[in-house]
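Consider the single chain below, provided in structure tokens and representing the form predicted on its own.
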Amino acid sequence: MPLPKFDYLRPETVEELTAILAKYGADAKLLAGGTDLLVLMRERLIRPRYVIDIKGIRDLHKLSWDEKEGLTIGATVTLNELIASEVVRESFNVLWKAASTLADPTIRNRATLVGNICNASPAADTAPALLVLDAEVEVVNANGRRIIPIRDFFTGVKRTSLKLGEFVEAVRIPKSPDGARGDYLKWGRTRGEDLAVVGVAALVANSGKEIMRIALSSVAPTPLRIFEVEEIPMGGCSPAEQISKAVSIVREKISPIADVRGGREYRTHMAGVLTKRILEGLLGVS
């Protein structure tokens, strides 16, 4: 089915973009990779009057690392560019793993990290990784900018805390705790390209203060960080006991739905299995 008719705009600066959004508001949609937008348009689920191609804005194509500022991922940085970054692979391995599982290399050559979170799918692969990394979302409109912690960015299925006229300029990730180790496990129906039946991201560290963070996808209306896991006492508790408690908490706190990819009970079971598996790997428990 062909795309519905629309007017195509291609600003070259952030200022031009904010002015266009202020003028057209809800009639406009942003095009970065287009891997979600064009599908929704072709299926007539959305029919924007204006499609704004942001790939020509140089300031949005920033992928940089700084000890003070952390990792900055601009709105038009593709997932393949993210995966090719040695800094991301070595210092933010949980995000590198999550991005590597999303779709296939051809799609990742177009898809962007910012597009993945703005689509706000409960099954978004990169969202759990960003949650355990304490990422922040830098949002811009015609009047200025604001920072939204990623934990407050998702508000429901396909819904975010973005307001009319706002767009995401970049995602910023602070330096990880010393000794941090992260991983992402995805359970799908096939080994190839597929949405997650359940996705689990974890980050642990034991330099000074012991840290254990868990976040999941496809188990609630939004990607979900399980903060209660972080309250498990580390002192006097063996790694195996910590893992057992974490699995119990995860299964208690999630609220998955049943759909064509899996039932509620199956997802709850697999969330526990993946949580146990990922923590055993990170904590060296056989």
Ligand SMILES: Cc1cc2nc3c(=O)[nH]c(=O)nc-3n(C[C@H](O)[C@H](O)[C@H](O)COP(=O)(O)OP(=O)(O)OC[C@H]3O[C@@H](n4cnc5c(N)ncnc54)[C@H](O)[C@@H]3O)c2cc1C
Second form
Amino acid sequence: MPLPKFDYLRPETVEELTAILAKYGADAKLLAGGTDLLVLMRERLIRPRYVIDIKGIRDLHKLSWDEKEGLTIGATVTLNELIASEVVRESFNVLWKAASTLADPTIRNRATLVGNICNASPAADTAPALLVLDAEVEVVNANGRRIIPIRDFFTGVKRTSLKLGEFVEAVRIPKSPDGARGDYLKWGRTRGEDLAVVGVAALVANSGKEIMRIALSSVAPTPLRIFEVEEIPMGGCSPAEQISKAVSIVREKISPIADVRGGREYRTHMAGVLTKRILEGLLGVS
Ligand SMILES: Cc1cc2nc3c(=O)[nH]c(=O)nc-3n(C[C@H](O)[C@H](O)[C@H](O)COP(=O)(O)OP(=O)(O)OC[C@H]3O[C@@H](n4cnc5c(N)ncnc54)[C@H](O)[C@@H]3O)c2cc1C
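Condition change, the form predicted on its own to the form predicted in complex with the named molecule:
Starting with the chain above, the whole complex follows.
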């Protein structure tokens, strides 16, 4: 089916984009890679009057690393650009792994990380990684800028805490704690391109401050960080016991639905299996 009719706008600065959004508000939709937006438009699930292509805004195409500022991923940075970054691969491996599992190289050549979180699918692959990394979302509106911690960004299926007239300028990730190691495991119906039946991201550190963070996709209306896992006492408890407690907590806290990709019980079971597998790998337990 062809796309419905719309007016195409291509601002070149953040100020122009802010003014366009202030004027057209709910009638406008931003276009980054278009791999979600154009599918929804073609299926007539949304019909924006104005499509605002943000790829011409140079300031949004920023991928930088700084000890103090952390990692900044601008709104038009594609997933392939992210995956090609040595800093991301070496210092933010959980994000590198998550981005590498999303769709296939041709989609990743267009798709952006910011588009992935703004689309707010419960299955968004980069979201669990951003949750365990304590990312922040930098938002611009007509009155200036504000920061939304990623843990407060997702509010429901395909819903975020962005207000009318706001857009995401970048995602910022702070330097990880000393000795931190992360991973992302995605369970799909096929080895190739498919949304996750369940996705699990983990970040652990056992030198200096002990840390165990877990977040999942496809197990609740939003991507979910399981904060209760972080209360498991790390001292006086073997890694195997910690993992067993984490698996029980994860299975208790999630609320998956049944759909074409898997049933509720299957997803709950696999969330535990992946949690065990990922923590055993990161903690060196065999
Ligand atoms: C074949 C195929 C396979 C896929 N496989 C996966 C997969 O395995 N895992 C997965 O997670 N996803 C998958 N997706 C979904 C999609 O590719 C990702 O969500 C992608 O990251 C979206 O990025 P984009 O730049 O294309 O977003 P777009 O489609 O351009 O935008 C997505 C939404 O975010 C809004 N938006 C974009 N940028 C901003 C901004 N700066 N501020 C505010 N709102 C903004 C848009 O208006 C739109 O509503 C797949 C899609 C296809 C077509």
